[in-house]
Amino acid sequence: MHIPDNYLSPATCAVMGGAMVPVWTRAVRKVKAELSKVKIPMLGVGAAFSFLLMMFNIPLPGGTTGHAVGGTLLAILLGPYGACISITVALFLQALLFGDGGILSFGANCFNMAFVLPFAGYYIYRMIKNSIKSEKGEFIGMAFGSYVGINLAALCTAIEFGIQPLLFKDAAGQALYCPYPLSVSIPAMVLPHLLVAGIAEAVFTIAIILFIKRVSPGSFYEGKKEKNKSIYGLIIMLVCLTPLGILAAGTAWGEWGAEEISGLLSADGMTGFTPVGMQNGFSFNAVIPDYAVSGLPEPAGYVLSAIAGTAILIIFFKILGSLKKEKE
């Protein structure tokens, strides 16, 4: 669901970037008003789950990949405005340091996972909760909640790509960026989504939820250190396990590269044809592109990577908590 660079326009970019001005800056204001100096750091052990669960891909029908975002599961536990905050800052470390989403459509991928996903999937999960007043109402607003927001998250995802040829053509009528139509970009992306990953979505959601509930109650609301240790040790075992993400065969759906791209349109019957802004578009050089560290074996660099993009979100994070000065 990461949209790379040169797959939207320019000017698809900038839209998208500026409907995320008004929503981050709300979202600041309220984290400022609501969270206090201790938990504020919370955010950063919610960003590292999100940017975690976005490191386990898993198969999905078509020889594609996919990933878990945690966005309703932020939600739930730092509220959605929280929730924002943390996968923004979750994937704007993604982008510039391994590449992951592209630089320029940073504001599409905000607005997909860290506005639809968590907005949607919490106010769901909420209205589900206030009807079936029960524990059982609360797990099935979760997993419903979770479901449906990944799901509402991959079909913007998958407008956003088709609109692509429709809008921006060059003289020939040939596609300047993704060259997949609605008809297809839809069911590519929202299908695989459907059956598998949303599924994933619930799951994670209610587990660790349920561990956070078993062994640390109130943690993410109170923000006390001394219930915080096996948080601590559920981000350290999913970090453990992250080389479990690179198990899964392919790539996903709309994050080819321009050679990959080039090999699949030839398959779909229009060879030699790579859109001009995808060949000639704005190139960024991530400083771990793909979560491989140089030198190291793919698995002992997915782990590393995964150590140092946890470590700085959370590190990130307890700092910002230090500069906020507790009202009287």
Second form
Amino acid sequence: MHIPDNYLSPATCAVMGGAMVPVWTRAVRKVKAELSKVKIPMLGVGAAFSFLLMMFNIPLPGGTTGHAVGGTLLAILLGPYGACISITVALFLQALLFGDGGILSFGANCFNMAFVLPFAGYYIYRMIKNSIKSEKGEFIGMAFGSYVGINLAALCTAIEFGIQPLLFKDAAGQALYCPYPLSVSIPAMVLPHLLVAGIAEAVFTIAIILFIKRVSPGSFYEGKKEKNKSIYGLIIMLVCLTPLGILAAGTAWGEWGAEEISGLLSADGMTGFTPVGMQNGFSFNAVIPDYAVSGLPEPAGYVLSAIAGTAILIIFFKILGSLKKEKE
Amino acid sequence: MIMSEHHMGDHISQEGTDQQKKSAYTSSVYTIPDWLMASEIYEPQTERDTFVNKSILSVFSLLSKIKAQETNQALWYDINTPVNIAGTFLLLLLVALSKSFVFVLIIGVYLLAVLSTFDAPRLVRILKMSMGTTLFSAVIMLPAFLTGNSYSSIMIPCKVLISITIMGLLSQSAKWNSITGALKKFYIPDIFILILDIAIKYMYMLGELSLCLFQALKLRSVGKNKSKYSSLAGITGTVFLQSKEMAEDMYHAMECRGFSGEYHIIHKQRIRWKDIIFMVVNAGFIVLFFYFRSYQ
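With the form predicted alone already on screen, would you show the form predicted together with its partner chain?
The complete assembly is shown below, putting the previous chain first.
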């Protein structure tokens, strides 16, 4: 679901980034007012969860891959605004260090994964939880909220891809950016998420919340028993399991490189054509592109990336928490 | 009679003085002395006190660093100090010798993982130290980068960042007194340990003394005090004399208690599981170093 650079026109990127500005402003204000100094490092733990979940690629029908985001999970644990900030920072790190998701399309990626997903998921969860007042209702809410949330995010991504050939064409009528229209992009994005990735998201959400509620409810809810060791244990376990994410071969839909898409298009009967905007577009060299370190076997590079990402996110929010002044 | 005359004379003389007083009083009503009339507006020239303030701040930061050593909360990373020092030097050596970017990257990720478990104040202290020097070395390497030597201009700041972070980990996880104790294990001559030990202890006491002197200087200088810089010599001189006196006193006190110049370790830190894990991790780094020697 990470849109790379040059798939969206710069204009689309600007609009999506502009749409995120008020969301970010409000989220920062809300989190500042509502979250105590001690709980801010938990945003980092949340961001680390999301970062790791996005590394577990799941093979999808059609030869592409997808992944869970954990947006609803974070929204339930940290509130939707906290989740928005956590996922934004995780996405930023992915774009900057690992080349996963573009720099220009950062706003669009945030809109899909850090805004639509956690807010939709959270409010659906709340609605169901309030109407069915039992533990069962809560679980149904979690499952349904996370499932719908990730699918809505996939739908938004598909629409952003799909409107590109409608809006941005050169004189010959050929697409400048993403060449696939809505009729292709929506089924290609949404169907796999409905069938596989959405279920993975729901399973992850319920499993992790169950674990945290049983072991260390105080880590996220104020005034309850706190055992951060087990949360860190869970993170270490996820880090060790990340190489499973490489088992799924193939690139996620809409995340191909310029050569890959040229090959794909010729298979679709559009030989020798690479959209112009992609060919001479903006390119950014990440530190560890695609979580692979040259000279290291792929799983080792993956684990190294996972450790680095997790550690940076936790350190960042720890420092942020220490900077916050305690309210009188 | 004589008495009355005397009284009379007394009376007259008194009257005379009264009149004198009166005339003096009346004249002074109209002429207040000039120095009283002059309106007194003394505005001390503003002085920024840069040098005194800076000195006070730097002394304070040193003192707080030493104090922080005592009040630091416990840390899981309290590796047996001799092992910690040995590991630190090993890692520094490997990073300095390595030509492989992958190896440097692996060490960097390891340090990040360790750092992420530290508490925020320690984290900030370590990162401030390492980020500052890294920025400096990056600026120095800028000409090399612009002239096309991209390998070393990226590698050197990375190595600086990692080396300083390694040292930061050691200084934040081991107390200074345990570091001097650990030096004994490495067969460092006793005289060095003695000097280091006393230096660290006296840095604190002399720091407090010079802080008092600086504050006294600041209080006494109203407005522009041009001779402030000459007071600096006074402060250093006083601190030096005081330190000499204190050092002699302490050495005598130590001799009286039977100190013969030899150091003996009384509290032996035991080797625990985490120390063994630490050693294994470092041994792993040696293996990785040789494994990646062929890569650039």
